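Just the one chain here, laid out as structure tokens, in the form predicted on its own.
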Amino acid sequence: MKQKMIAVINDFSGFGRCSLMVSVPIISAMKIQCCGLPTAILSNHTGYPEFFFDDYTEKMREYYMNWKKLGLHFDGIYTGFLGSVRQVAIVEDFIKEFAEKDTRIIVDPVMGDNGRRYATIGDNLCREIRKLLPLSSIITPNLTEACLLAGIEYREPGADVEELRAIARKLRHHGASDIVITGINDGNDICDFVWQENGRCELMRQPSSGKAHAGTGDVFASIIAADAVNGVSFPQSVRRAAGFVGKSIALSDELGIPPQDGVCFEEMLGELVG
């Protein structure tokens, strides 16, 4: 027996709970090994008017081939935040150096939100990263970056199921397998769409929680990845991830926390735990 391990290639946010700060104490607490590579040092996320960046393309390989000398086994590999086409080549590049035959892929291709792209997300990068699905055992983008990495037009389609089945369809086109296309607006309740590689959709609703919270993505798409890597069926899983946002939103207005600032999902932890 031995303790599972995952690598986690996203930026670290001191300040602001996103990224590998939300990472390291979930895939912990669902007790994974948790592994971070960083893509960039923030001293807080963008969402904030003032932030320190440090760009870490330069020592990514460098970075992570220590851990090829070390003769590190992955039994996940899940990816985040990517700012440039360079970064999805050296992502390409690890995913090849560690991916074995059972290794589990989770591609967060964070690109934005809102039926917006986020400002480092440009046609070239979009293309880039649309090369991580074929490679990925499941991706977890929202409605936006859905769109995006299909190349369709953004519309809100609420909970209609048949635009949601064509989305993925053309997600399935570009590769991936299990999908599951996050956060999606329907009146009162938010919902999410999985699609699994054997065919089967589900729509899964739950009342929304409160308000829009910073890294959120980041907390669903963790939950996600150790619970990939603990042999826990995809639906089970995204039921899971989804309900545990739920409440620590609900948790974080109670204690009138800025959505700015995340959630309370240290509060919550017990509940992965088992």
Ligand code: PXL
Given for the second form:
Amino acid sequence: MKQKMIAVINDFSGFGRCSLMVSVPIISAMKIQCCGLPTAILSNHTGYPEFFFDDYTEKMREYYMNWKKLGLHFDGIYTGFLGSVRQVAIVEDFIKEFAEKDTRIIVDPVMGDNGRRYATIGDNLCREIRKLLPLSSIITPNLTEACLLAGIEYREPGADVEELRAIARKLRHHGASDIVITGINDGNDICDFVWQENGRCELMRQPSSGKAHAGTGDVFASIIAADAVNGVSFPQSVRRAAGFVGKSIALSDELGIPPQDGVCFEEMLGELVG
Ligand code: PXL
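Alt. form predicted in complex with the named molecule, vs. the form predicted on its own above:
Complete assembly follows, chain above in first position.
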């Protein structure tokens, strides 16, 4: 059996356990070759008071055209944090160049959390990122990002299925296929709302395992991307990703890892090696 390959279009943040630093080990542990296309190089993610940020927009096309020359093909394309508005068009072109009939496209619209946008994410980028929805097989927004994409004001709805359904319907209207809205706080639980292209929807719930840590969306989406390429059903994959994130958070709190430093998924990578 031929080994599968995923291209991950995401930033490289040296410290803080997010983006490529998370995707490469997780996707590799799940036995898929992970190929990184950087959108920006940062010393650490933007959740810290200080960060070095080198936008990679001007270099991305030349970088990936060399992959074209090598004749590479991808079973999955997973996009995350984008460093500029123009990168949306670059991602669209990348998908046109490299996606084949069976390529799974996972779009994690990294824009914000807890009702607030990340430091480098402006209005134009939020609007532009919507253009990726019709190209996607799966999208993995958290609740904040889902509201930004749907064009509605964020408020913690708790797990109100009707409200979540209305948000998902808007995302479908913008062209999304399979959708999971992650990190919905409801009392002592944390929920993920799954809407499948076939119309089925499901609210998955687990007891909240600890503090909100940076980078958990990237851990989650990396597992979803690898499972999608490995042919695991979407709801099963969401359950697995949510379980892994929950356990990583619990362990991180136990080890006293500051929430801004992400989760110590390294301690648990073995669970993903199946
Ligand atoms: O984990 C999301 C993320 C990814 N990349 C960068 C970030 C963040 C969140 O803060 O700053 C650079």
